[in-house]
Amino acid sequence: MEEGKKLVVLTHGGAGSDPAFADGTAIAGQICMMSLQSGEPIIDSACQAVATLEDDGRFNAGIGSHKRNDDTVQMDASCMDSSGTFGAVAALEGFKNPIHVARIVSQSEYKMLVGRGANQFAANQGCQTLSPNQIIGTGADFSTTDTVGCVVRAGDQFACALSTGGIDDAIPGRVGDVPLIGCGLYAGPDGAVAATGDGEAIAMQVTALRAYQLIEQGMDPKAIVPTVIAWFKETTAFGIIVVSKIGFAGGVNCSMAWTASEMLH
């Protein structure tokens, strides 16, 4: 990396998440970072901040997804950069990492592989595998905690990615605004945003695509957030975290674990 580099990774645990887990998605970002300044690609990086988020089992994806309301477990996650690369996956069952599997879709000529096609080639790619038992579940209360995602700027470079194992008891197949592309994310040359909350209310604005516009005109994202969170009901969980040449913020109206860190390289 040249000198002087400006890095930035922003990590959320979710709508709805407590603020109390930001140890959680501190570490998330600590990674990312450490990624970065090691070379990784901008998107492997972000990447690895939401597999980081996967395997702590506070969240709701990966291991602490939520149960479908016949007992599985059905997961979507996806990643983008702002070279236009795309991946995705939906209702994916018995991988440890779906943000992984999102990551190499990318890498072939599809862009969103789901259900038992992307479990297949999923088992192809030889990714790590999770048995039902190997599933904690995010405790009591998790009505409202959805999605773990992470923006990152590595110079003129950005990138997102996001995960999760979707609502509470919601039907098999059910699918919001994670896998879709310019709904719950989205990375451009001038900048990346990744959304959480109502995934249907957050497909149905097209929410990260409408935020990505306001970077391009120019908007400090300290005032992209409460624009984004206005266009959403009080009562509709919302978050968003948001990253451009201008700067970063994040925010939600609900309760949030999130994490923005910074740094020349």
Contents of the next structure:
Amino acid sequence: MEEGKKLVVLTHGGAGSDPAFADGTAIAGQICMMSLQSGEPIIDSACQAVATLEDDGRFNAGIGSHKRNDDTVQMDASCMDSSGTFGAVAALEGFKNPIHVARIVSQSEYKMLVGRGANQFAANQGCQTLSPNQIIGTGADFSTTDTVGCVVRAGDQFACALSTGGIDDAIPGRVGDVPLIGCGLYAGPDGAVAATGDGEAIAMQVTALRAYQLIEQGMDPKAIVPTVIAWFKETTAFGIIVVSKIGFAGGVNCSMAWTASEMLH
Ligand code: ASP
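Moving from the form predicted on its own to the form predicted together with ligand ASP:
Let's see the whole complex now, leading with the same chain.
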């Protein structure tokens, strides 16, 4: 009998998020799983999970995005798959699902669009807008929550996606690791990685690419997670989810809502 294709989905609500919000990451994971089962491209399934988290309101992305210190909201998002597709937006303003804009960028001749140009691109593509009064804005009313993310395996394919409102109270124009390939996320033929936490520290460690290199070396994700967490000071918030052909794992040095599911299809 032909063996089924292994489907694995991990979703997180960011380093610092309340583990009690794992119902939200679980629903995002289920939506991703249904998308995979219906035959959607793996990168679109990962983006579906992240869009669900952007719409949740309890996480620092989409309608839950943190405000900058001038009261504006600027959002970063990115997606990648193991066939070499990558797209990102940074400092996007006024759109409901930055991850959808990042996905459209990945289908264009560009890899990353920022600021005014990203806004214009999203408007030209008919992406759904978001007015400032529709933003719930986490941070002030919730315990600090961070980036949302997803990693996916579908047989021998991998994908990942991230979205964030950035660090609470940062100056406008600040961009962290999320849209930077190999920093916040990386996917290749051997697996996928998504990070969350202090974006400056994550970028300076080139975290996701170096974690992916551990996958390439054959390390089990259950060993990769504590290894990578140890690259960061205990006081620097950091979390990570990893999937490979060997298995999957997630972990954090503070708190994090995250869930994983697997099935044969
Ligand atoms: N890494 C994101 C950023 O620095 C936010 C987070 O996950 O904490 O923008």
